[in-house]
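In the block that follows, a single chain appears as structure tokens, in the form predicted on its own.
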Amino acid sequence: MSFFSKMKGGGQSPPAVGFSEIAWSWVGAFLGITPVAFLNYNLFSGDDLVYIIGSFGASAVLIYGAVRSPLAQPRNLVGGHIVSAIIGVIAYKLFCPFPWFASAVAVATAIAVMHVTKTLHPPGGATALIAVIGSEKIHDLGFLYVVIPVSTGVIIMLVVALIVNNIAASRKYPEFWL
């Protein structure tokens, strides 16, 4: 098969999702992001900590909208974000004078380590990148970034996913833990 012919695809689009699934995805995402955003904007808005990062939005898509995906399972959600946050902070500390290089090292290394640890979670790549390209508030956190916002936010979102995704009879979460 030639290089370009692979790009034509060949399969068909997946079937449409029913209203119930859409509604439960919306409820889960709303309830999962709400406490994390509330912490960030109301409870701790006067301190130098950050409680919400962009990659949480992508995690919400997986853990509330694609609950059966292997990439959405707790091991991947928690492990992928934590591994990637650590790698992102290290990349920033080692290569901060060269943010273009630190960015590439952070994302590429996070993907490789998530593969090795069986914690592949696509938003983890963004978590690693945010550690490098984030604001001074993010950079000032150093390794605290792994705890707040990453681990704290991910645990809150996981608890909500466990509750919301098991209310509906048609849903089950998680598919596996380890």
Contents of the next structure:
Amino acid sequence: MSFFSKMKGGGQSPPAVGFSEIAWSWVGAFLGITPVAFLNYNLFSGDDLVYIIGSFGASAVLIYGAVRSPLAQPRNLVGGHIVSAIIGVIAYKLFCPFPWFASAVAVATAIAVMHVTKTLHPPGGATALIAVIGSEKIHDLGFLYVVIPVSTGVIIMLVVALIVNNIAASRKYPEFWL
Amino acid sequence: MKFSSLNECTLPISDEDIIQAMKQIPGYLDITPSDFMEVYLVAFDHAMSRLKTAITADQIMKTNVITVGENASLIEVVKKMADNNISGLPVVRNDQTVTGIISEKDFLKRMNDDHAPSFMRVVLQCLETTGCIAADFKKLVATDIMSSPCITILPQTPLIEIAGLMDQKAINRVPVIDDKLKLVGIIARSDIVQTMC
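For comparison with the form predicted on its own, provide the form predicted in complex with its partner chain.
First the chain shown before, then all remaining chains and molecules of the complex.
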């Protein structure tokens, strides 16, 4: 297939989901983000730590909205975030004088390592990027970033996914653990 | 239809079928219809090649083979074929090795000179001439009429190969021999049809 004809697409787009799927996605995401955000804004709002990062919103799409996706499974959710967080912190520490380079290296390497470790999780790319482009508060965390906010938030959201997605009659989560 | 083209002819699934299935299955499937089609096609190929080699001659052959000896008279041969309602049988030596095969076609060949012998050719010849054209059969024995050497297969020959062989050589049955060349079974076209359905 030639370069330009590939751009035409030509395949069909998948069908839309039904109402119950939309409802369960909403409920799951609401219940999953609530405790993490509450932790951040209400419980520990006084300390210097951050408990919520933007990539959790992306994870919510997958683990509450596309439950069966390989990208949404626990191995990918937990592994992808942790692997990417570590890479993000390293990239910042090594290349912080050149933020453009640190950003690019962080995301690109995160994707590669997630592939290698079979933990590909799209929000992981954001987690790696945030380690570089985040606030001073994030930078000051150093490798603690991997534990708080990343691991804590991810585990809370996973527990909610295990509960909510298995209450729904039409859902089952996870498809696999490892 | 060739067996090798089975893939194409048994592929009635369309993009519309996939979309309908995706609608029926609850939950969001994180694939495009063309993803599914690709997986399906490759998986189908795998299944086909597994099935093609999974079934071998020894699984479908008939082991109680009706045979005749090399010196059996043609009357004996014809009687055996008629009594057992079969259209062909292998000719074996005393040690059960196959020396040839006799089918209705061999009789037809003998009964007229045409290059493409058929039952109707024989009838035609009967009507045009006088006397029984099978008369000299009384003096003949199995080896006079049999096709030899004949095509044989081993017990581990896969089904797809047997079907291809029958198609290619235009034969209706093929004796199965073991590694000592002794007859162990026979496969007719009908055995293959039964296996496929």
